[in-house]
Amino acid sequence: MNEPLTLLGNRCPETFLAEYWQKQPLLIRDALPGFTSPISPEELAGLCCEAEVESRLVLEQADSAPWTVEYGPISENRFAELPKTHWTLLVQECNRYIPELAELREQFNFIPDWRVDDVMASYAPRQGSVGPHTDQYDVFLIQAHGTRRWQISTDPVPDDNFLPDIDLCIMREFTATTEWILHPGDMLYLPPGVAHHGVALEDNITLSVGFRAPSHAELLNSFAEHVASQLTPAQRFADPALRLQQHPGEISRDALTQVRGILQKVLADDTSIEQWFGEFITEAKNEHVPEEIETLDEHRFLQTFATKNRLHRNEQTRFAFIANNTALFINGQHYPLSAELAFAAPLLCDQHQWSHAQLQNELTQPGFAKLLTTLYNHAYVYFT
């Protein structure tokens, strides 16, 4: 297995985040030394025809359709009508399938973990692309195996330029102003909004971690289903004081005012707004049903945990907390923590296993037992 290394060459995290996050690209030479591919492309296409994988695959072609999209499951029959060059597989949470990804993703923690998105794999045999194009979010691309030419623009993409009827966004024109050939363990940022081309030199995968970038759209449609959903049907428009107005068809300003009363008293409740987010942004990409496990209580869960040794979390579950209301969320429920207890939030956060012997001081806390056997018991951690 790969060891962990420094990602960012000799950029201390303050530094990448003040010079470079969000603000330009940045290649970074042998940021993995000697990196060899956690997954293979057999790997990929097995994972590939999984019903519960999301996966696309990806065909350039040179007639008056020049790019389709397959989404999986993608039959294995497929592969052998595929042609030798320019079509691409993509498969998405890859460290939800692959350990050694797992690890991968945390060693991006400078930025903060529900940020994080996904690791996503892509195998393309020479000439392989999904064409130049742009995306809304963060993207550190690492380069698995194989070379990969990319080419970047980091002028500003009018919304015209896009093909249209396709789900992708590639660009109609592209004109590079910078180049570089990847080798296995060398890694490119982009920004959001930086159009960028690769290309398979030869049979090549390329692993990205991508960052969540919720819309302002889905900000506001996901609060408002909230905050709709602690309202009670008595709580309705009302105007005791109405006047007699010169014209009916008039909406006056009393009324407008009261509206506008309505709506900023839900975004002054913090505590709201705070529960909300905290749901929100750790609901699982993908609902994933777990395997029937035998639920413990918390006696049995306390001598399994002795005998087992290690606890680890679910890679296909998302963590946060917010400190000062001593709030816990986990794949979009929310665990009230007393004071007492608030030490737990930090520690099942910020780590991704646990040894009994680290956790013994911890277990003798009140409720911290209770706590860990409800997680168990709810497949968002579990032992080896």
Second form
Amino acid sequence: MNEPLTLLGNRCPETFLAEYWQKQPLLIRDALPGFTSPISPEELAGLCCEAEVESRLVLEQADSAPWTVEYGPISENRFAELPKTHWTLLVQECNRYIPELAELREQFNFIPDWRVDDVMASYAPRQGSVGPHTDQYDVFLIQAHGTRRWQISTDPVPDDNFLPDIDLCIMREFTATTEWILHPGDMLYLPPGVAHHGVALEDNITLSVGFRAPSHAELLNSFAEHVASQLTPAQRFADPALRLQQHPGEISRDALTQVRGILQKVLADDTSIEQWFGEFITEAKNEHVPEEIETLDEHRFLQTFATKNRLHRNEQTRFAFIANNTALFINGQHYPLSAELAFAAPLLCDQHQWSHAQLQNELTQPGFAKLLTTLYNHAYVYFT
Ligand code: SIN
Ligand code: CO
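For comparison with the form predicted alone, kindly provide the form predicted together with succinic acid.
Now the complete complex, all chains and molecules, led by this one.
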């Protein structure tokens, strides 16, 4: 992993992390040499017609509403009505539907998996843009087809520099500090908050590898919900040592100390924090429950694996683990592993496919085949 990566302009991942990640933008020419788009404009348009696919159409107009956004599913007829220029179609989570994009996402494994969100694809004809804006997340913008001019500004963006009344965070004023023209295979990394404006110079596809960064509010809400779900109604404020107060209207220091103690006790429980976080962060955004799959017992699973030879991780799943207490998390589910099975956590989380030969030794370890069978029966892994 400390080998230089072409993707990072022949930088070692450590150098990229130390000098650029969350710090400053980086343009990498030819990050993906000879890259051709694994998705066509027609395929993108097709995806937007599907109800379960998250998509948006952003139009720039000259009249009183300069920017409009329409949310998918988008009908085929709508495409026929669109002007020749000045619009962008954006499709979220394309890595779920296009295997090459799932593989592209894997190339970013110098960032922890749980931090990676999805690969979004956008198509724009000439002059198409979503306007100058900032994002709250890091992003790698990969030019997949055609050329696009990217302008960025590393100046701070005041909160009042956004257009009101539209569902997009478009900046009122934007002055570029740097600009580049990206060709297929070029990639631009932007940390959160850096203002950017990409305009298609011709028919153009951009892929965005986006990241997740839960807000503190989300973390606190989710953790509080997790803890609260495990408490009983009998666990409540009690004050058997209550002493007479001078002012009945006062909230005493003793009462406040007791309340703080209730909260501190919860936060002192590392196991509870770890279990909640693993579940929270691996929750799938729009989990697509697969059609009925034929469940297998362990014996049949092993037979099928030997015949089919290759087991794949379902592209719609999120795997992560926490070392030492060896907890495996998949799509918000917690699978505690015994010390003997601890080897399974990195083996299952670091790879996206496994050949039968590769797992031959592990399959003889007690509990491993049973674990794989359970994952298969939940459709977290599948055979090809
Ligand atoms: C785009 O692909 O058009 C927009 C991506 C972005 O600015 O984050
Ligand atoms: Co953006």
